[in-house]
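One chain is shown next in structure tokens, namely the form predicted alone.
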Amino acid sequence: MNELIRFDQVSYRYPGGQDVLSDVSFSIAQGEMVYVTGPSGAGKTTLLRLIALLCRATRGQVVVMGQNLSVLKPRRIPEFRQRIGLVFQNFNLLYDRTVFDNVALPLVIRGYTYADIGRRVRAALDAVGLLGKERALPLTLSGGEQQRVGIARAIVTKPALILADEPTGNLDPEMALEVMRGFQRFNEAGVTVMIATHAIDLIEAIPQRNIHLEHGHVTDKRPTAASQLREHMHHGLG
């Protein structure tokens, strides 16, 4: 298989902090789904934010897609990352707009024809169920149809990887199981996914690959449903 992602030897350390990440090392292949746990604090988000070159490793390097992310040029990341789709736990929706144009934004933010907009969007919508939901606001839908147009948002560009920081941790859980479900399907299509989650549950639920994140270390330890009882106290969902 293609390799598409490879850390090696990665650390990440904030501006006069300590190592958020440190001597990471691993690779993902093309058409992969691999969930990435850990407690608070573990360095999850800062291992989603490193490929997506939202920040750059201290330490180390990152290939992804072939590009060596720390000799890209400043001017280079916006083509890198139209191959990305992002996807946050707090949907990042522009409440004032239309599913449709929420989910349209990174088209026409491309230059994509008002035709070609049409199509793929109500592919994007078909794809996670809300195709009869263009025209709504997101704030008259539900927590689990928010997040489903953010990740119709995510794949309407067609990337060849979909980045998912915490994407069910502001849903019930059978909600929750749904997202996941359509993280699933995207895979089977072939898109490479990388999950940041603490949802235990639903790891058992639809196994896949882990990279277990502990004190900015990968290690072999597996999360546990007591570590999740802690994490959901931390949270505040518990």
The other form holds:
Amino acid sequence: MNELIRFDQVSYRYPGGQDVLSDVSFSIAQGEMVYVTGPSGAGKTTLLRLIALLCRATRGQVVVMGQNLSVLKPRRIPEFRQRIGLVFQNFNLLYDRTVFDNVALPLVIRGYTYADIGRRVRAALDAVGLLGKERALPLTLSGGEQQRVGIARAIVTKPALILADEPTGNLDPEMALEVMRGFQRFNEAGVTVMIATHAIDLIEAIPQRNIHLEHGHVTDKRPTAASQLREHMHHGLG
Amino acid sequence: MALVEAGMERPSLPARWAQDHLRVLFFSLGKIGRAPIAAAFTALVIGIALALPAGLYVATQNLADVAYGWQSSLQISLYLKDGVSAERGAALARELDALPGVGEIDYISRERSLKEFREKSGFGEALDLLDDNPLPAVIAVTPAPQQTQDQIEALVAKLAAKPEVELAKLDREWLDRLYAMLAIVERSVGILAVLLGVAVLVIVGNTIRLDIESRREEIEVMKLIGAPDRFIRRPFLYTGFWYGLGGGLLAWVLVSVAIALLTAPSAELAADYDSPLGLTGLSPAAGLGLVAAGIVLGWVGALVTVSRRLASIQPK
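Return one more block: the form predicted together with the partner chain, after the form predicted alone shown previously.
Expanding to the full complex; the earlier chain stays at the top.
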């Protein structure tokens, strides 16, 4: 299978700070769906940021879609980032634009004709079940709907890779499962999906490959559910 | 829908470029339209800053015109040599009358000079003490109207070369002083224009800076989804363009209104001085130049600010 992402002994350190990731190596093939898990501060977000070139590795090599990111010139970054669909915990929508304009933005940046843009935006909104909400402003929508707008914006350019950072962090369980099922559908259609998440129940509901981070290292441990955590505490008390 | 698709069709690069510029042109206008009062004040400040040097420029041009008009009312006094007879003097006056560039001729013989001097000066008794009439004969030459300074100086030189003429004198010291003052005023207008041009850059820059700060999150989101800097920069440049265009047009209007208000009093003044000249305003070319200056200053002010600010905004 084609390799889409490769990390070779990658470390990242905040300027003047401590290591967030150290010596991380893994490889993700095209068409995979992967969870990135681990406690807060373990480096999940940093790992996704490295792939989207929102920051650069301090040591080691990150190769994404055949591109060695350490040699990519800063002015080439926008072009590179256009090939990735990004989904965020806080949605990162433009709140003074309609749903349609938000989803259309990546296409406007690339310079498609308005006829094409209209067609693709409606197809993307249809894929997330928001076809009737084109003219709405994001703040009039529920959190789950806003996140689906964010997802529609990420898939409207039909990227080969979607990176989602805590996409369900602000959603109720029902919405969260619906959003995860959406990612699963995109994955089944051939998109490589990486999701950083805390949501153990969702991981258990939709089992996929899991990269688990602790203190900046990849480990074989698996995330602990809150229910088990309570048992641990009881043992501790008893 | 098929989710992975290689090579989506896009228009050619120039077509994409034109399409996006057109989109941003109207997008930025719409954005200004949503806060028309604030935008109008910015444009007004720019307009006043541009109108000041433009108005002063028009004023100096009119002053120069007036001074130019006065040139023709100068007199050239030709003092004739003592040996030249009264008949020869009168004949010379008639000859000179026929020369191009000469308007009016008045021959004042030595006797007439003496008579006028006696009547007007009150020193008649003093002259009686002298044996001879000490006053020379004079031909007073008024140049034909609408001549340049160079033409008049050439005329003076030609008249001075006549063998009968002892001395040709153009009474123009005060006019030279006026020209010198006009040159200083013109230079000052130039300096003022540069200073106010810088002020316009600062005004536009500051307005755009506030605009950028209020859209910081939007810029971060744009960078996150792969918008190149030139795409993010474009709406701000067009905002600067609209401010400059509005300011330039306002400046043109302000100068035109000021001229309209000054036309009536200046016509009275011109009538007093027997001058046919009215006020000249901004020519269409100068007006368009003023608008163009506004647009360039607005665009450059926005470009400098947005280029400096954009680098400092990075997605979190």
